[in-house]
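First comes one chain, alone, set out as structure tokens in the form predicted on its own.
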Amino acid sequence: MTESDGPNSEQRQYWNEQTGPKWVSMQSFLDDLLDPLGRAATDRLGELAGKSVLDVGCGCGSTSIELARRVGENGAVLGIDLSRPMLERARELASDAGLDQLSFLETDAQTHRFETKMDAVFSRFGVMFFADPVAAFTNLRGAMRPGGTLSFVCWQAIQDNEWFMAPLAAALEHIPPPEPPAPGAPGPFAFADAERVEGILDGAGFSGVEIADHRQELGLGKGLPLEEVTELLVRLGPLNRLLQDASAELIETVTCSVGEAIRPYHVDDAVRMSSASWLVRAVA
């Protein structure tokens, strides 16, 4: 069996031909928003000097840049990912920063046979999508020496993320709502119950599992018109699944309800909105 043939092949098929083209396309906005949230992962990870980091689901890479920025000329960083024009723009980018401690892996972190061993193993948003999760993440920690550091940050429930819920909510105003998703499918909410999480990590064979309540303001777009953040929301996450097959009217509709929602949040340069998310830490 092939990896394109996994247990996660429909995610590979996801991140390939839909998700991923758009991620690369609204890059820069989307590393405005979220790279706060990963450096503060990063930084649970202390001094990464010298050390081997593996970046699981480095996507566009800024977070793969970083930890190599972290680990210097004599660290080492692998970034791995389902989807290939992702990576092609990780690539683009490493290489513009002359970091030669920083490569790139297409490849499922589920099931890939690591054969060196890293100090450390890293995700900002990445590893919600995995099949088996236990299995994902005992892949992981083989993938590790003992006493190496695990951390990643991910969401929590998407009631507790405004800058989700208020353009979902008024997008709901003109379209019926989805389907909930099944208890535990892979979404980038697949880890909203923290006590879920404690129980994947120590499924996997971790030890010391710490998780912590993270809130912040997100500024989205900054520097950008409130129309243009309008639009790049509308084409983001669960919006962007609901209105694959809308007509242009039924999503003109929609931009424009979600515009006025966002407004009262349009403070100074950018749309502000508070997020909620969880960082994870343990230990191999």
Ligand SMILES: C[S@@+](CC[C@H](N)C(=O)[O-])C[C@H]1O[C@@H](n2cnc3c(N)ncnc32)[C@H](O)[C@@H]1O
Contents of the next structure:
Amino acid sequence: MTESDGPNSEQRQYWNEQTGPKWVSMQSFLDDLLDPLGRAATDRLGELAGKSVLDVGCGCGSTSIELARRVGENGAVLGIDLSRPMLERARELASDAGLDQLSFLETDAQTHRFETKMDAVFSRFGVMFFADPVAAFTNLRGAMRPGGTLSFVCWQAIQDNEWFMAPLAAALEHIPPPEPPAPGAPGPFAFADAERVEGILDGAGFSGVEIADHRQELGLGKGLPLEEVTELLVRLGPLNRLLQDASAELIETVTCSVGEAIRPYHVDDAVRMSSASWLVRAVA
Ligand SMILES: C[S@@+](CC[C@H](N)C(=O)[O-])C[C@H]1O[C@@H](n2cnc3c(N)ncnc32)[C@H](O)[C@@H]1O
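Give me the form predicted together with the ligand now, not the form predicted on its own.
Expanding to the full complex; the earlier chain stays at the top.
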């Protein structure tokens, strides 16, 4: 069996063909947006100097670069991802940063056979897409030294994330709502239920699971005009999926409505909306 036939082949295709190139084109917008949440999860790893860290679903690599700075030249960071285009951007950004302690690998976190034991495993929104989360986290625990720390950030329910919900509600004035995904199906909100996350980590053999409720206002598109932020939001996440086969006319109508809906949140230099995520930590 080749990796492309593996349990996450659907996600591999999704993150290579449709969404990966889009994330690359929106990389600096998304990194600015998600940076405070990634930092909150990174801080929960404690002192990292000299340590080895695995960044799961590292995407375009900005979190791997930050981790590489924190471990320093005596440490090591490995960023892994399924998405070739996103890893290409990660390698470009890393070479600009000149960090020898950082490397990347295109592979599936659920099935990859890791050869070395890491001190820590980290992820910013990269662990909610596994076909079999218990198998994936069991595999990741196997990549850690006993006592090593796992820290990741994942979304709470879409209803608790204004920055997803406000644009989506505006779009739903013009298009029928999507079929709700099966509970826990791989996707951005697969870990919305904290009890489920705890069960997955217990099932994978982690101990001391801590799940913190993290609420934070996000500044979308700092310095960009409202029209540009609106277009970026329409191309992102659930809204993008809803508009996949829509006509140019419908996309234009939805874009106008989304623009009006987010206008009241445009304060100073950014669209400021609330977010809710879980900061999850556990011990291998
Ligand atoms: C929402 S993006 C987050 C990317 C990056 N961590 C960030 O915060 O910018 C999710 C990432 O997880 C990756 N991913 C999904 N399933 C994966 C798997 N089984 N193994 C490795 N990476 C995976 C995707 O390719 C994608 O880059």
